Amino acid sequence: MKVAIYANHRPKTRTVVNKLKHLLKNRNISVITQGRPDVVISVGGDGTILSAFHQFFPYLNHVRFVGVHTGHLGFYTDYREYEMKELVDSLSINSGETVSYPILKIEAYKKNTVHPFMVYHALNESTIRRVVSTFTCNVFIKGNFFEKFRGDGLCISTPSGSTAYNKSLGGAVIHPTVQALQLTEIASLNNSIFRTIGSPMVLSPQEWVEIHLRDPNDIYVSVDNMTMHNTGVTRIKYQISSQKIHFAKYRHMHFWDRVGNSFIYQKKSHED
């Protein structure tokens, strides 16, 4: 087995990485810095997982991800910093089981072009917005005009990203194995003149969203933790990708336990 370690630069994380490398060496598990690994161990937080996803995207169909959290509980992390021995024990057994989540494909087009000039993939979400003035666009769903949007912007998220920025916008929390994408408004204008749907929308994997910009100037497009400004984009297409991210299923935490622990409680009995 070949393992790659992707970590942030915090002192606590470096200590965990050193311990992890020592344990892997004792089990004769190779740690590589180049080429295609079998397993990517992300050490840090959910932001580190996002960066690891983009770093190893060319190998997405062939690698499994494992998250180690060195801070508070994260949605993509199954191990804490004091559980490195348990993680290495699981790697040694290597059952090969995975749990797979859908990801988002983003295609950006310039004016009067047929082929995209940029193609990205997001694990959590993509947003499109204007900061200074009102963001205006036409929204198409599966090629059909749906609405004219006015407001701060739009957020298109994956099921696994539904607990991130999407949730803070009032979007629904969706189990990450569901094949769907979600469109959520960012501060839409709704009055006697301008109207939008006003509610988050969950679309099937057979549907896609196209955003046609009325004015492409001063536009910010984000893809997970990356942001692009004034790229000349006039149309963006969002759809569920044919590819997925695969997490090693050594002891993958139940999703609704993650939701409860992160947003509601520290594990309690329902009778409390």
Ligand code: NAP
Second form
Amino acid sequence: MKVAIYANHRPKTRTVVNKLKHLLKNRNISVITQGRPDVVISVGGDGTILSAFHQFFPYLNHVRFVGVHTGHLGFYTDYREYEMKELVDSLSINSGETVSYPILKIEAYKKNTVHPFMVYHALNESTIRRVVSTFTCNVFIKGNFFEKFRGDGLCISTPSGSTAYNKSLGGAVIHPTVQALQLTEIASLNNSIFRTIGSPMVLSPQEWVEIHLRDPNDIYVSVDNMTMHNTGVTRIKYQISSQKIHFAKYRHMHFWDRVGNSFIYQKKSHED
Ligand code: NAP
Ligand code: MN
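For comparison with the form predicted alone, kindly provide the form predicted together with this ligand.
Then the entire complex follows, led off by the chain already shown.
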């Protein structure tokens, strides 16, 4: 088995990475810095997994990800920094079991073109917005006109991204294995003249969202933790990708416990 370690630059992370390398060496598990790994261990936070996902995207179908959190427990990160021995033990008895989450495919087009000039994949979400003046677009769902949107922008998130920016926008928390996309509004303009749906929408995997812009100026498109500005995009298509991200299923944590612990409080029991 070949393991790659992807880490952020925090001093605490460096200590964890050194410990991890030492434990892997003792088990004769090789750590590679080039080529295709079988397992990617991300050390840092949920944001580190996002970067690891983009870094290892060419190998997505083959790779299994494992997340180590050097801060609080995250959504993509199952292990804490003091659990490195357990992690290496699980790796060496490698069962190959995985849990897979849907990802988002993003295709951006310039005016009057049929081929996308940009194809991206997001693990959390993509947003399209304008910063200074009102963002105006037509929203199409599965090829049919749905609404004219005015406001700051729109966010399209994956199920596993539903606890990230989507949640801050009032979107629903969705179990990460559900095949669905969620469309949420960013500060829509609603009055007696302009009207949008106003609520988050959950779309089926057979559907896609297209956003048509009249004016490509000053448009920001984000994909997870990256942002592109003024690319000339006039049409963008969002759909669930045929590819998925695979996580090594070394440890099972009840998703709704994770949600409760992260957003409400450290739960003891319902009677406390
Ligand atoms: P960041 O500023 O560190 O991320 C913001 C927070 O979101 C961090 O606490 C991060 O956890 C957490 N997070 C990331 N993915 C998550 C997920 N799937 N579920 C729950 N929490 C999650 O920047 P970053 O680490 O590069 O992450 C980029 C992400 O930040 C974007 O994809 C977007 O979802 C999110 N974001 C949120 C807002 C908002 O809520 N207003 C605004 C911009 C971006 P860690 O500390 O473990 O990294
Ligand atoms: Mn972060």
